[in-house]
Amino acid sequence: MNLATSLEKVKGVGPKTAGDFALAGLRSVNDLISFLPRTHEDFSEVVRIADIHPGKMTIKARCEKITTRPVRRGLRITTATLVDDSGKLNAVWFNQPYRTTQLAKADEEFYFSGEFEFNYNKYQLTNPSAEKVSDMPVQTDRLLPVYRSIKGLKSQLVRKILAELRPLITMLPETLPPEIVASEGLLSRSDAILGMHFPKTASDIAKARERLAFEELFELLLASQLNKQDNAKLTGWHIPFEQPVVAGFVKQLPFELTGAQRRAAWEIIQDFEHAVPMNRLLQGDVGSGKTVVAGLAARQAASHGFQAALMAPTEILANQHAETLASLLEPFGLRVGLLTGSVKGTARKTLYEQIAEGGVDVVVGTHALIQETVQFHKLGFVVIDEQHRFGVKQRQELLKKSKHMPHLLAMTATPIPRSLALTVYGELDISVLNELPRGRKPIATKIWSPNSRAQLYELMDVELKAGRQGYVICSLIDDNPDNEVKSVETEYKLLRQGPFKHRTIGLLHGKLKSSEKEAIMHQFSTGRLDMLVSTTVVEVGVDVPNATVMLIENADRFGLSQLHQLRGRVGRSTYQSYCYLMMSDSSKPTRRLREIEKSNDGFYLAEVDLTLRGPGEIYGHAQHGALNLQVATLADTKLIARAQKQAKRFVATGDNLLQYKQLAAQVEKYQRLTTLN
């Protein structure tokens, strides 16, 4: 047997066991070695029901009594009675329903695990995971592991073929450099998984997560570093620095340029300097003025001829650049061109050739940038707004349509925390815009109750009285039956029929057709419209310096790095802003919204949403695929700079990445998965 064979070999995998675990996607010895447990349950101490104290308990008893009702829409509360030879203790767990045939067997003894507190005016065991005694290993400790549920998969069964796979796990290869699981002090491989499936203490599975960790943080900073060696030996355009042409741009600028826009600015103006195409991120905090340094950047270009290609994820961001670009550069004779879905037939045929003949200095569009009918005349910069919502392959196309490899500038108007940025982005340069223009005020925020609605439109409306104007942003397009959230197109119809039947109400979101968002848009955007309905389309790029107030309904429903965003869309001017949370309902607030009630800035927000939600968010799932960390958290910046260390000591003693089979392949993929070459 080795770590190839098939599970359906393995002692006690018959033909459903091995369709449970492919249901699972656990096919061969390899991948259920490799599936970790997600936690660790301690049975190590059962105490009594009469012992019982707040705290993590864990007790062996009979279900008595359990029943499940709807408490209201989206949640079910399913109530147990436990029972020993001590006494009765009340359990409850939030939609799990299934606990009810689970537990349905009262002479059948569990080993219930979960936090004994004082809740709903009483104290109770909530949320406890239930273990049957029956399944339990014969082993004198109880550090048992639990295993994430993929199609109904038990943990039980994950730890009954895990037991026939433990000589195999202690004869596990090495995949990291031995000199560096010494110098590190390490765990080996094959004793970290045995640490994490058999632990018999705390400080086995600590010892196993840190070794493990390290190895998924070492194969992502290592791939970053590998990138970053590939990206200088490139050749790229060589613009030299022109101080007259960047200072008259900066005069004719309505606005004095920030400190951090001026650093950021000429950190691109060096870069254009060296034969190297440069690869640097732009991180701002929203309203922090990227498009400007970017304009900056492409006058710089123009200056030798050279264009510069803008590429946004919607027709609203990229119509708000060209427009915002226009307005910067077409006083120096330059030409900014927009190419989107929206735009056809003559006029598109007309915009391909003024590109490809150099007719054009600088293109700002959307996907249809990276088509083959785009030819550049001469395309010296490219510059990626949002860049986490493009895929590699996308950014890759873009930056073929020139001779040599353009310098890159993306951009992000999610503040990407540290960790983060050692890891995913370990290969870019990185510049930060972390000051406001000057004479702009922190955006009130306040989290609301819905039963205090009516209070809360009069506020509102004191604003729109004023000449501001207000968005209200919903997160579904249509009703759903099965779901309390508040869809766009009602919440549009309630508002111009009951509390602002009064003012001029626009509705906005996704299904609209381009042409009808742009008049949407383009009426709120010259005041003619006192207040936009819209779906989270506005969450980036859309700048109205009179909007002042924001409702953001059902906002416990949004994760903190989007309710950042949404708010970044007021606050754009001199004038005092407000952003309004309205809770689902009238229960306690979670942390993510008592955060963004507290703070307005948005790095330290990246900090706590990372740290509540994990890199997906901002690191952007749906292009680049899931960063597979099972064990390393991106918020432990002590092993990140550990494991940063030994990456940078790995290149430079050139050591042969070949003779580690699996570390190779890892490293390969998250090349493939970062690189933004």
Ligand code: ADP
Contents of the next structure:
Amino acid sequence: MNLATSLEKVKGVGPKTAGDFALAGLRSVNDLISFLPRTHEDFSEVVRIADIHPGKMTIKARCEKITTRPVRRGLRITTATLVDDSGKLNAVWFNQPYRTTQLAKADEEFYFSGEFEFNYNKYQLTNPSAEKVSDMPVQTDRLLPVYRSIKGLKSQLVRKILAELRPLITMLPETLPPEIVASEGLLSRSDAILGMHFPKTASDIAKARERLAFEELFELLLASQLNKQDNAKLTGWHIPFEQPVVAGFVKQLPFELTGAQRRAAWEIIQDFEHAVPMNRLLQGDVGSGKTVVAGLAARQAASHGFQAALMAPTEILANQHAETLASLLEPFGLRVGLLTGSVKGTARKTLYEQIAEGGVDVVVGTHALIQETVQFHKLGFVVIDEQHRFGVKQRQELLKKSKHMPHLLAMTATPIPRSLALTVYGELDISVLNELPRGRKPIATKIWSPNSRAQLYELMDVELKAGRQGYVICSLIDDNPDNEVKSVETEYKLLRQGPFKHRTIGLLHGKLKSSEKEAIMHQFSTGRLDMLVSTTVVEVGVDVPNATVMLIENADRFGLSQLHQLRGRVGRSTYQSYCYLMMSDSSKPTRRLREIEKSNDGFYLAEVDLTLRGPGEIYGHAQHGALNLQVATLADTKLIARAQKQAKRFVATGDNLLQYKQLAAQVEKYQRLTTLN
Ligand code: ADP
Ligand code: MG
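To test you: the structure above is the form predicted alone. What is the structure of the form predicted in complex with the named molecule?
What follows is the entire complex, opening with the chain shown before.
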């Protein structure tokens, strides 16, 4: 038996079990060895019920009585009486009705492990885990790994099979360079995996985690360093700084640039002058004015005959950018083209020709830009707006449309916490717009209960009456996109017939034809609609400064970053803006809602989101879902700093990565996943 042996050949794994494992992507011995426990339960200190005190407690007891009852929509409470020789105790579970069947067998003994606390006016054990005593390993005085549940497979079985594999784990080869393991004082790979699956003490687990997390971070950071090195070897376009051109552009702006915009623009201009292609991330909170920075850079590039391309994730956004850039650049005789799915027939053909012959200087578009038929005359500068919406492949396709690697500016309004920037985007230079244009007031945000809906409509109408505009955002109620349209249409009708019948209201959703969407957005942005009832299609980038009030329905269904993005559609002028977060019911607001109510700071909210959800979900699966960090958390800044130091040293000493085969494979995978070009 070796690491590549298929699980089916392992003692205790029948075809059925092997099939279940395979569904979870576990096929080989190595896959299962690397399948780390989700958490560990501490059964080493079992107390008698008579001796219990507040805190995390484990008891060995039988379940005497158990019932589940619905309390309100979305909440079912299961309560049980647990008994041992010394006494009785109440236990409670929230939304775990299966406990009733699990625990119903009266004479079966279980270990219950949970928080013993004062809750709902009495002491009880809250949400305890339950492990059959008869399922436990013989020596019960130890920590038990708990595995992510796989359909039909209990942790218990996983533990049993891993016990079979234990001899093999003790022989696992080292994957990190030995000097690093030694100088960082890390466990060997084999000891770390043993420590996760068979810990004896809490410190075993901590050391095992440290080693495995270090390894993941080291790989990620090394990948970043290597990407940066690769990028430095490329030849780019040299675009010399033209002071009068830039000054002329700035002079005709209807506003003064913020200090942050100036700094970012200057950093880009300097990058243009280098022979190495720019690889820069422009991160600025919603409304910080990224578009004009991109416009300035495009102006500078055009002064040397270079074309620029700007790719946006939605058609609405591409239209808006094309309009903005045209108004900024046409006064200088530059031509802006718009290429989206709705540009058809001869218009499309003509545009292709113009792009190929250099008849347009700036091409704004959606994914349509990356099609093979699109050929540029001399593409020198690529801007990707809302870059996390695109996959690596799509960016690469666009960058390939030039003889030399074009300069790349990736823009994002989802601020990236420092730790993530370092690990995942370490190869990038970063410009930050940490300053909003002058005169902006923080958006007043308020959580609202459906009980007082009528008052809210009155408040909103005050804004509309004053000539401002508003958004009502409806969410996807379930996973069926058809229902999204239904819910937004229903809302639209309700508002139009009821509280806002004296206003003009528009309806916007993803299922409309592009021309219809465009027409509605146009009506809204020119002030002919007082209110827009919409799905989240307005989430990214839409800029209508006169809109000052937003109502988000079922706000609890959205993620934190998404709420912040949505809210960013208001607060784009010097008027005071408002954002109301309507809850789906009148229960206690979630942490997410409380955080967003409290803060307008995208960086802060991104940090919170990172701790609440993890990087994969925030930054989109196109890019990071596959990163699949098992152990490392990006909140661990100390470990990141250590791994960063070692990764830099590794690159600097020119150590040959290829001699560490497994490490090299992993690093290569990360390089592919995180590179911007
Ligand atoms: P985002 O960074 O969210 O993409 P935009 O580029 O859409 O922001 O800009 C938001 C709004 O702010 C636009 O209406 C833009 O014209 C305006 N704006 C940008 N920079 C400034 C500035 N320095 N002063 C005043 N308004 C500005
Ligand atoms: Mg934008």
